[in-house]
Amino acid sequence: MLSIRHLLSEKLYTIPSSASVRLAAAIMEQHHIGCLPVVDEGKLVGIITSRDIRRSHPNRLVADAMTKKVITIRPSASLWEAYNLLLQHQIERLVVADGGTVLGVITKAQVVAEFGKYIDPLTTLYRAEIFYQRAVELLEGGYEIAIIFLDIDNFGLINKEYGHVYGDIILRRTAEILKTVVDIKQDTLCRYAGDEFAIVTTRSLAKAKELAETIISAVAQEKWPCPVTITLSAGISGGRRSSLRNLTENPGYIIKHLVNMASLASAKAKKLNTPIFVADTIELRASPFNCCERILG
């Protein structure tokens, strides 16, 4: 996923704390912007927003009207980080700064609009890009992770028998079930591709397996509009033996291989006619990736 850097406009407008509120209001109106970083001698000392201006007399100094506590973010930060900061602090804007230098401002509306590009329109779940971004961030943050890979059994046959419209109904309803089961504090859920879903979680391997069991049970118990039984197969990888992982390895490389192993485990579950299969170096030794043993969680 792209960093927030590309959301910055080419022109940056700032104002010193010694300026008047009237001048700040005029600059914001002229350039159709909602705030100005307050910068004195190259140092960020605050931010003045249109809300601050409405609450202040035009003759007051910016220093008296501005908000002194400024939430900043690095230009290399991801949309995910920006979105969480905005929610955490319940603010509408973030000042983007690098090494003390103010580069610009991004708004919540910008971040939400950009996020929309990474939302699957059919299921409203994240697309795979968000899943990978979140997984990498968790690894870089020192978290142990597990990957749960899920796909709908015999979905191609269902499409042929009842048509793609009904297939879309199944996909949407399956996504709704998954959303009610996952915990967004621990789990990031996405529609990976077609009838495949994936979850990256900070749960232990045992807890990840429990989550997969809960999901599979919930889908199996759903009453579908046509006389079919919808079931899922799940493959799980990661969540253990992190001490054996090469910590200098590229996190993105690790994630791709963990996803591949979870996908192979899901296929193995189908082959063995069992709902869940947990990836193991013995069973999956035939994988084309030689580093399975090294990257297994």
Contents of the next structure:
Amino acid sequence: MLSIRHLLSEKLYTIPSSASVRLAAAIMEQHHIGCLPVVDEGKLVGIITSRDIRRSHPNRLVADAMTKKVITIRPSASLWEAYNLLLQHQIERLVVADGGTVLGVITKAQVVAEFGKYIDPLTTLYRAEIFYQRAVELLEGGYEIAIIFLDIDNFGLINKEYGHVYGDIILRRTAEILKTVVDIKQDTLCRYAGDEFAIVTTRSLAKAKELAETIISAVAQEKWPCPVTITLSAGISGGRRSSLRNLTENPGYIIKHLVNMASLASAKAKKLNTPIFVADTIELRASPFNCCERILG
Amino acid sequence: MLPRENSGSLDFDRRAEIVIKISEFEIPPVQDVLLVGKKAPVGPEAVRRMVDAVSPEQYEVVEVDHDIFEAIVIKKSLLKLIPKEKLLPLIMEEGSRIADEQMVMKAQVRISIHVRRAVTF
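Hand over the structure of the form predicted in complex with its partner chain; the form predicted alone is what we had up.
What follows is the whole complex; the chain from before opens it.
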């Protein structure tokens, strides 16, 4: 769902490096495209963009006008990877290639538009799909991860007492607080559902607990526009890398169970009237459901 | 006898005059040095392909970081006489006095080595 493969158009236009800039410009104008991958004998050697064309004499060879350093991406790569690559290299386009074969070009506008479908309009946080995608990528990349599951205490009662408009204000403000506390280099934050938020982080379990404490403290200190105390309950779970290496289940399956553990830990925190409850790190050789049972006691 | 045409009441002649100048095509056409402007109609790769085709292995294409020029094509034999680190800045300095980014300039370079040696006996 979140791979870039489906952003590729059916028709691919390329040009050899021995062609003229004039021809490249004509092809781009005819097909209303902003760039052409430059391919010699089946091999990608560059990319010529409308910017390159504006800066070059039309008589020049494409070889003398093209950008030689091409940033490519696999068709199976996620929107997340594509978005980060575009930002990292400050470019507008990525050439999609599979094993040296050019499959197409995707633009920043396409990626941003597609990415927008996974942004929650109320809080402007990522939706859960992005969270899951990122968690899987981290796990596949060999990272040790922790998941923090947060929900607003008694949110249903607040909605009933003050109305949904006020409830929305609390959700937006809570999201703002969360954004200021997380570090985007190591944490991926999402609005999981309703009044629930989730963070997947590469911090250790202990550091994840510290982050949860900071969040809970920041929310508790916030001045809300009505006489009510807003508190959060947090559940934390973690995946141990050494165990994950021997794992046969797919990472998506593991993430779901880590989220489930964190969500159950959050419920446990509420039940115990404590702000945070940390579940065990997942024991992946055992059934994940056994882990859940241990948390529930 | 040229054909005569009638156009109303006026008569006129149409003539073609052909002037042919024939001279030998210089191989290589580049002479000693070619300075390629950044916005010139040909770029370094085109020049490289041209000199490789007409004079293989005789020229070196040096891409430069310069305000006006993008590359210099230079005869390798010249570089045996003087290192390119010494020669290229001189050529670019002189070339930039008269060229702009859109031009390709050719230059003839003659290098004489003057040697004075003393021996004791």
